[in-house]
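What follows is a single chain, given as structure tokens, in the form predicted on its own.
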Amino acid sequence: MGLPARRQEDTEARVAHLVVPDGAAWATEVRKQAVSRYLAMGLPERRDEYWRFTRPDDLNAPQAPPAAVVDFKEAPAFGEVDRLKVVFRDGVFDAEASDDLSCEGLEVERLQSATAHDIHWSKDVYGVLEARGQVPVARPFAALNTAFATDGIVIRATERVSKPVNLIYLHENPDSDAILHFAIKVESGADLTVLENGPAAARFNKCMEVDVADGGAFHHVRAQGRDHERRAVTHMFARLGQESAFKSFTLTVNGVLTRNEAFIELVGDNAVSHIAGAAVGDGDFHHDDTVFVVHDAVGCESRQVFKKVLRNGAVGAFQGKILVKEGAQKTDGYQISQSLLLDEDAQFLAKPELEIYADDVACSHGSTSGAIDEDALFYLQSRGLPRPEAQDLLVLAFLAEAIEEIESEDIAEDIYGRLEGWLQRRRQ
């Protein structure tokens, strides 16, 4: 059965001005299939189960709503970390601003170059994990990304990489509409860290596919913020082999609309997946984390830890699911989503889910929403702290469980610093 006429028209209008990039035969076929998936699914509506908490109108519009570019005085995230910088300016790779990416155990190539080769390792990743992640939940913006992304990079780690790769997104055009795609392969026994920061564009559609082979490890830390009027929809698809590890953390401190989706498959025995997020929002702020974790092997562990601090009408949403397939015994699945509402105008919407088809598992989920602990606040004030500063300390303590998921102490300290700076500016 096809889409309703109005939805079909809107779906086609959204991509009418986009062009499928040229590439090798295999890449052209991948993009052709992605176009077919997108057109068959159609753009999301509020009636769709996984979009009932978030209005997709601005993401559905053919043109990006403008977003003011703000000149912040603070230093960008991860500035003190020894890293390899890959810079994108309004969605276009900036070679001059980027570092020389030569590093032992690391291969980096621009997307358009990789997809032009008839034989390339990215053939096993690009569009493959995204297609797997379309079942059982449709993700039309991810299919749109695979079909029409004109820029991005592919990364292959063949051993432990000594420096993180830092994807830096600069926003300079108030009307920019960026679509970036990243394909990442972590080979057996290799270890790679990827950092992301910057507002990217007025509207940003990003897709990252991560294939972690047996014994490999992938670490990911992302800082979303700065330009408040920006809108973003991001997707992360991951496939984990035997005894591999995947750990991801996202900090979000600004943004009119942010939707972060993740689809993680644990297909090798004894794999580990941790995904976490901390969001603080004030005013016209809408932040949605939608996570789907599939256990399809024995003895795997997954953790989802999401914390949101909201005030002044800000809205936070969390949709998290753990699916344990038949035969995935000895699964250890943990999910927690919590919000701290600093006034009566803020709102937190949550939908935690467990779906289990194995009988020897330990899975739990929980979701809470509440206000600042007045007893704790009184205690801190009694020790001489002004109420605003005492409240900020309790906010940081609330977010600590999510930030502790970051493996690097230096990067965790940088994240704490970002949060302290944001809270201080709001206090002033």
Contents of the next structure:
Amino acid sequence: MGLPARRQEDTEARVAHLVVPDGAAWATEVRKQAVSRYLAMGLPERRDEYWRFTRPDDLNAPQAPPAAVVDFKEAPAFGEVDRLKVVFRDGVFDAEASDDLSCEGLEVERLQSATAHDIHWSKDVYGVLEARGQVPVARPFAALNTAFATDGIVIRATERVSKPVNLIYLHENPDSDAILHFAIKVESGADLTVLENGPAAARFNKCMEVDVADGGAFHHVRAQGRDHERRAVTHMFARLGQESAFKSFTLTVNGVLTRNEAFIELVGDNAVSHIAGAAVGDGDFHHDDTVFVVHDAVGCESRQVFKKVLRNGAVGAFQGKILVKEGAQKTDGYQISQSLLLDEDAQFLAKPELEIYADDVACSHGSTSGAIDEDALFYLQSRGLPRPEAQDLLVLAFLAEAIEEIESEDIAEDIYGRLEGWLQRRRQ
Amino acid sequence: MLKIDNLHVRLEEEDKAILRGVDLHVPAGSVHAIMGPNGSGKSTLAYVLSGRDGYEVTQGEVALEGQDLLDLEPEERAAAGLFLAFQYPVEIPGVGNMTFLRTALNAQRKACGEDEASAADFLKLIRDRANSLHIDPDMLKRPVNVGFSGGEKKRNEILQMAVLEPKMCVLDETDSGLDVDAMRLVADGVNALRDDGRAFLVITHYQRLLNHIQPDVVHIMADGRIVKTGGPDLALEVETNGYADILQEVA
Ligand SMILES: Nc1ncnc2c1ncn2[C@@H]1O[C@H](COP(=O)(O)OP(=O)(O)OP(=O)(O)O)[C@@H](O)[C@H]1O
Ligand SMILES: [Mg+2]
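With the form predicted on its own in hand, show me what the form predicted in complex with its partner chain looks like.
Shown next: the complete complex, the earlier chain at its head.
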């Protein structure tokens, strides 16, 4: 069963100018399979159920729509954190600007180099988790990424890594169309933190695969945004072993289009997965969180906390599904998606879903959308807070539940600082 | 301190007059009490004084130390020295009580052109005030009023008052929901603040609070007006006979 002719044409045109990079036989095979997957799925269309809330047009276009490079006064995120910097300029690794990445328990290698070896640990991760995440819902941009990613790194943690690895994405060319891929393996008992920040490119397709072995822990904090006109489609695929932990938080400010997908599989007993997001949008801003969590083991816990503050025509979307497979007893699943609409022009679209095939589980989900609480606003004003300050305090309070998912207090502070900056700039 | 002249207020949403000519003068250094049947307009008066939306002043004037209050935003009224202890304190999930108190104190200092309190000074102030109101330090860490019992909420109002040290304190049924011991604590908190430069307007249904906070003057409000004014004895009369006699007498 092929695609309709028109869709097939568009799908082929989208990648006509891309080439599958050279590599070892296994890597070439993985990439070729990804090309087939991509061609079979085809590009998304507006009428696809999974793209109901978000127009894929700008992501489907063969050329990236240009995005002005903005010179921000504000310092970039995580500047105060003692970290290992890995810098990409418009999707190309910059060794000069990056730190020396030697650190105990940490192996970092450029994607080109890792996939050139006949034998490499990344073979068990690269394109593997992505392929698993294509069922039951197609994620064509992730397959495209595996097939054509031009750069990226692979990271292996073998013990507790003392410093976070900070992926820094610089955007300097208004027409850049970057495809980056990251394959990460957290070995048994190891602990790794990955930070990400920066706009990356005019259009950014990023795929991160994270394999967390038994008892491993992975922490992820991302500050996404900055350049207003940039577009991004990102995927996070994670597979969690027994008693492992996965915690991911994303802050999004600015960006005309952001689609963040996550596909998390809990395959070992008693694994924990927390994924959270705070997005603030003003004006031409469309932000979409699409999350799929699969419970396929006993006694696992998953939490999804997504909050959006929207105004002036900004649109937020949330699609979240918790799938509890047969036999995944004692599952504890919690999902909340909420929006705070600061005016009547903002819009929030949500589709929370539970699908449960085990009988001994505790799952809850909820989605709300509301305006600022006038009673709380008046209460704060009556204590002397000027209305704009009172409103900002309530906005931060609304986002707090998501930000609290960040384990490191310093990093959480950094995120709060970013939000305060955003709020302050809106006030002027 | 507070001067209310012929205040008429109606609801913005529906065409309904709630206050129909309130006259009230609370001099500095004094405690005035307002009693009155449910729905007579006591809370409305308190809200209008503090500048809540939804009310329209159709006539009259309100001045705090000679400054016209009615044109000011709620936060400007707070900076001018007005404080309302709410009948129903508002819960604010996500905002820590401590952050709230510090932000409020600093906002008011800023409005008055003063420096912000240092972290150490602030902490000392809060500990001291919380301690005398028997407020558990745990309550300071929790979000504002969230999950507080009725009595804890009321004590939290008085804590805010003790920290902000306003000139004109309006207490709307701060005693309702308090147990006997908590009422004494709250009264002590109020009494500790009594001085020549400060005034209190205490709205209550019960004489009991007034045993602890001795009022100078007691007013009876009915149907949007002050219908009778007297000394502390007036509260005792209400306690024993209810409002029927008084309302009959002024009708
Ligand atoms: N927002 C509103 N919408 C409709 N009616 C209102 C509103 N606010 C006040 N009222 C009405 O105005 C009247 C006065 O209310 P208010 O709360 O001031 O009374 P109160 O004297 O404080 O009563 P209580 O002793 O029960 O606290 C009541 O009839 C009340 O129903
Ligand atoms: Mg009342």
